[in-house]
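In structure tokens, the next block holds one chain alone, the form predicted on its own.
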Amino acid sequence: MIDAPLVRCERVAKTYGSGGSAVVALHGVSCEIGPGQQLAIMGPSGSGKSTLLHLIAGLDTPTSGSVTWPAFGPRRSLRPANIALVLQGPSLLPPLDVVENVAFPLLLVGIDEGEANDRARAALARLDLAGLANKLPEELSGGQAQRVAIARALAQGPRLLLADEPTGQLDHGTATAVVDTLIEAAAHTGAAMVVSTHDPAVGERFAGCWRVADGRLSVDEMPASTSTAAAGSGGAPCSA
């Protein structure tokens, strides 16, 4: 038996404004992503990748078409055990230290205080932030609060782990490593995965590539002596 797709989109389109202001975000886009992909959505800034990532976190909703969750049920269930998302820029909360950063999506869903701190710890240690659990987000460096944002993610058990250009303000060196690390914490979990970026370097580490522009998705075609892995994800490994 085939497993249902995580998320299907059918001729989406996403307008922000109306009348001559108008901005069109997405054009008539479909796709689907199904369980275990490992997929990056390349494109410059401003294309749609990250309208396009929110519509598929339900964070959304389309102007025309429609996105379903078929392996999941209605929008209210996608959060916090399906899917997850690590924003951008920063999105600790200041006021709280790291383990209620981590815990703090939990908390609001209405999972026990001990029971959220316990899985934001072990969150926190299974990618070695344990060191960091008492420090506030002004005490972490850029890299270090990435990484507790993925690890926050992590806590909420996701099926589909969804990040949005989650290197974009970083240096090389950071962003690689916040790279393995999203890679090793869905290899962990068996969650798919799915990266925003406009960095070549970081589409490059992933499977599959779904490529924006002008607010229209395309998938690279597959050369014939491309893996089984990459033929799984929906296309090809994304390059330059």
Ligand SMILES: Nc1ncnc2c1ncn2[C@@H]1O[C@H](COP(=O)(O)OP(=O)(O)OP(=O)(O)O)[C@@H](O)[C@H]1O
The other form holds:
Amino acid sequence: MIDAPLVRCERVAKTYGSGGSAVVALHGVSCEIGPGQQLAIMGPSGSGKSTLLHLIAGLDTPTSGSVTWPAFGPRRSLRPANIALVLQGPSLLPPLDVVENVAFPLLLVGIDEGEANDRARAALARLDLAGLANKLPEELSGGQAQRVAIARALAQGPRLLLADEPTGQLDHGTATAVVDTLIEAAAHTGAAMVVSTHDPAVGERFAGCWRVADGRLSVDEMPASTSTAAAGSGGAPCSA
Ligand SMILES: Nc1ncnc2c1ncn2[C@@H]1O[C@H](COP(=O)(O)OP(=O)(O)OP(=O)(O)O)[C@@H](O)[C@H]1O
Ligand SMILES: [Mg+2]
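Beyond the form predicted on its own, can we have the form predicted together with the ligand?
After this comes the whole thing, all chains and molecules, with the earlier chain placed first.
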């Protein structure tokens, strides 16, 4: 049996605002993400990458078209569990320290405090952040806060991990280490992963490449001679 897709977008359009100030961020995008698929989304600033990730995560609703999550069954909550999103901007809760921030989504789904803390500390250690566990967000650099947000997403053990520019504030060495951690974590758990990036060196690490330009989506294809290798991967890795 072929596994149901985690997400299916059908002719999804998104317009912000109305009248003369309306901005069409996405024009009729159709796509699917299958279990275990690993993709980069590349495209210029303002092309619609964050908008698409927010719709895929169920954080926002399309203006027309539909976003469904076939593998997760009937929708029981505002947005599907099993999907974790690392937002592009700051997202840590200021009054909570680092370990509390990472544990918080686990407490929200009913995991007891001891286990939530253990999982939070393990995720922080994986990103080399154990030393920051008791710091407040205001005491972190932008790059450290971004890595804590990644740890928070990994701690949830999602079946689909979405990360919006997760290396945008990191130096090259740290960015490489973070991408390694994301790829290893996804391979270990079988999670699908979609990462938006401006950085071609990050994009080429993923098996598939989606490109967004002016709110339209295209998929990089493998050359014909190697096309079987691309089956199920959403195309070829991003090339320069
Ligand atoms: N909340 C909003 N209200 C109005 N317009 C918005 C809003 N969010 C995004 N837009 C507009 O929608 C378009 C797509 O924005 P989006 O944030 O999806 O781009 P992006 O590809 O993620 O850009 P970047 O690489 O800079 O993060 C842009 O023209 C942007 O100005
Ligand atoms: Mg963005």
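By rigid core we mean the largest C-alpha set that fits within 1.5 Å across both forms. Please read these numbers as outputs of a predicted model, since none were measured by experiment. Residue numbers count along the first chain shown, from 1.
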query	finding
Post core alignment: Ala103 C-alpha displaced by 2 Å or more between these two forms	no
Threshold 2 Å Cα movement between these two forms for Arg159, core superposed	no
Gly143 C-alpha relocation of at least 2 Å between these two forms, rigid core basis	yes
